[in-house]
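One chain follows as structure tokens, the form predicted alone.
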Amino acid sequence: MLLLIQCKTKTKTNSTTDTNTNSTVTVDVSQPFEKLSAYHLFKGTLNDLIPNDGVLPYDLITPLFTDYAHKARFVWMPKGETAKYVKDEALDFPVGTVLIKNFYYPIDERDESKGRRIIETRLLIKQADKWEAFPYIWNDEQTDATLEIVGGTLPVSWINKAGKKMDIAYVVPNKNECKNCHNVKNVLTPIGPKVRNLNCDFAYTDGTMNQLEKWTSVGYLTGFVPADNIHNKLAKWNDETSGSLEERAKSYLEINCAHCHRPEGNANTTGLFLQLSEKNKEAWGIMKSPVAAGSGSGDRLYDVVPSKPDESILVYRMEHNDPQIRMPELGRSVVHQEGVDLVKAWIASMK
């Protein structure tokens, strides 16, 4: 059955460069549109990513690494619908929800006023009985993005914060690859929007507010009790004030690895489980022999060797880029050196 969901919005008043003339968010949960613009998720010039009414920006405390791409995240739900609070997993979103993630690179990270190039927009749409992932690749003119089920590879260049010119072959995953990471008990599931990764302030246009309280205030979340979730939050991986070295390293590993490395994930046979809730040291890889790492072991004996990161398989796989060795397998074509340094420091600190 085709269900067309629309949410009325305010009359649009802005510029003559507007390429998104319909002010109503439109989502067909039975099939994706060919063009990103057809959803009317953004108003005004599309590549400005100005959210339409009902489209709420959000961010994650610790995000997944994707080749140094910047990400602009938004959520939209049908009028009158709400997500339900879930303590430890992704929120329970209603049918018709759209999770929107735009991947982009500033021309020069030292001066973002020089502009940016948006590479892709991924939509996760909650259908009647499942989520579906739809990747859209932006055109060279940055006026729209087209659905590309098979994904693609794009050359990307930018100047990083250190002033170094970066060149990569950016990979847009196909639908099946999306399922590899978003897989819990063989069901496609969102990774990021969990209470512990949303429980932080966000600078909205009408003022800074805790994201979960904001979602509650606009009717996008029910069941959230702030007092019960004071400590239910991830550490920010690159902010020393947000948690201990161990907490930041485990937060990094959870968001980057635990979607597979958990009992319900694709890597459940490894016995290496990297969810923050995991308390078993061996499950975290400490003095644990791999089940079958092959060339991925680098002839090292244990996943994690306390105080010896250079003898730990976990580090070996993070700091290599060979597709037969690297971890995570998908979502990167370069080594995240800052993430490697964090995990190495954590292992070096172990007694």
Second form
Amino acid sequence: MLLLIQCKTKTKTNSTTDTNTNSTVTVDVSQPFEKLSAYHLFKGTLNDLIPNDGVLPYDLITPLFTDYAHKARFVWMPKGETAKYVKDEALDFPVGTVLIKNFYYPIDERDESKGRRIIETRLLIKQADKWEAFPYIWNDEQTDATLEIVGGTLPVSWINKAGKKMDIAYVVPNKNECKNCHNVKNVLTPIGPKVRNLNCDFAYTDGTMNQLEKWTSVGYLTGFVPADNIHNKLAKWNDETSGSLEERAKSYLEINCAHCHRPEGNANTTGLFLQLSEKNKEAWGIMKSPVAAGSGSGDRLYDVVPSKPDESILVYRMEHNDPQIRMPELGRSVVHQEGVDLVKAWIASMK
Amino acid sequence: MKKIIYLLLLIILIVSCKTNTKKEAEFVNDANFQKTLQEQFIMAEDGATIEIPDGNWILTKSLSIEGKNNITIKGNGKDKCILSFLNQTEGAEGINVTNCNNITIEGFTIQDAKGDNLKLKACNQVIIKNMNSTWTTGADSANGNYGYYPVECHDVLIEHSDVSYCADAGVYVGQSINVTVRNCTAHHNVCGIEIENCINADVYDNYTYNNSGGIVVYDLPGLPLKHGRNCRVYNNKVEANNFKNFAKPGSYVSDIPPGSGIIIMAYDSVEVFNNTIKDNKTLGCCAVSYQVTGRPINDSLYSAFCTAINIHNNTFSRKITLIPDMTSMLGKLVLAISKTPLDIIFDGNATADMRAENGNFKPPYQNCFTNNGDIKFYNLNMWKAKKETDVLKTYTTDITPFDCSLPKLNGGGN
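To test you: the structure above is the form predicted alone. What is the structure of the form predicted together with the partner chain?
Below is the whole assembly, all chains and molecules, this chain first.
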């Protein structure tokens, strides 16, 4: 009985802390907090995701597909610290940086005023010598999220843009699995915040501005000189005005595949490299035999057969959900049909 | 009467106890087991031993271990401790080990993973022993790919382990340096043991039977670790690897003709000796170029040819009744030119500067086939053939140009 009362009391204390709007962001780089609320990354009601002082929202031109989840991204750095401009890789973030990614589903994508369910929040925290990834799973009441290093599987349903009810088993990766994708030369590394994927406008509460300029203006980025004109920019995969079919398909493959499929990535043993900067045709899979696809080859002989998407293993693996066949291995349990259509159109257009 | 009732009650009690025990074994709280084990993998301190408890455990997603040092993952025996991934819904591997130093995995069975049962990437000092890796679904092209799959590793030892029913290769060591595979048994895989793009490998004292191909040593183009070389294959029993090839087309092993003992493709410096190569219906041992795959090469740093292959002191034997495979190009070729299985096949392909007049290559590319008894040897001289059927005219059976010696190799190391 005493134990029960103690537990109850503890919970109450925590929930009081949750709604404490006066706290500033608190990060202990040596260890993660058990509850997301303890960081005070957001003010007011936690699931409104209203950023606290110093927490800056951002977006990517072409994001990674994760089972149609919507994502709300934020970045925070300790006072006085700044990230350094890096031309081709993720920005060089200072110790103490927190990259925050909230995964949520609107109840009804046709009417977002009906509310949303946040599933998980992933924090990437830059510790003294390395990044660490921490997955937090939200409770049913949507009041807080708890650190769950082993991840989890949660049933999720929503109504999609077409009015169709979607039901999936959403997978929160475990701490090790985070590194499957966030991996450059076996070191855990952020994927999204690269200049070429941040180089676009964002509608901030105080006005629309290029993200790199905004980061510079608030002291979160140094070394970015807009006039230099050397800054790459990804095409927006689903916006025909943002680039050619090839550029959009390659941007899509870069963000969805190239974190593994690059010479420094987890899938480097395959010889299939899909980063935008790759110039070798065989590395892009064109008339390349698979090395370790096993039965994932689907009776097809080459990764990419020009003008023949339906003979290309790349498409086969995107079109399937079976864990043995599908790519990417993690973060996807439904087919991203729009992405498949884009890559098929690109392969069909190849001579 | 009372006694009988007591006896009956006792029997019922015993029976029900037995039933209960059985039920308990079937109804393991798998979700909890999965979580606990995964937690142990994530939280393991360097130097830890993680015990896999006895029992038949059902898992639905990959287990992963990352960035640890001096770890042992240990079961009480491959018959006592089984991790089953038959109903896997997440991840392709059974166990996925990445970026670890000095890791030993021993004493349990992994079965029915969707992809590879045990994958290790970018690890140093890997020991896999007393393990079993299998697919209980029998030979099925939908089975997973590899039983044991160390890739990009240094110092790999796989020993006293069994592997069966892989839709690709049972033991598949790729792009690794210093590799030993010994005392393993591989059967009913498409390929029993495969060494691919490795530097320094020893494959010895293994038993491969009833695969489509027993032992394969491949160098493939377009990979980060180039120029696979220095491999010894010795003291193995390579027997009746006549099983149907159930790999999906596309993979390299799907080209293996059923009935293949040892296949060497595009490798440099391979020493094959003291093996017992018996009753493989298509070929005992072949050394061929990448050209036999018919696939394009877009890798300027790649050498497609077999050089410095030394096949000596092996025992070849075959039943006279065996009929070469009729489902593959190479098998059909063997059938057409010889009607019976061949012991050693050399395809003869090379660039002009590598070839000598006599059918062998010039040093240092020279290949030597000696002291293998009274064997059936064919040099296909494929470089002279414009199309496959031309081989019927280009082949020779003269082994004398290959009567030479090469320095003994040092092999893998462990």
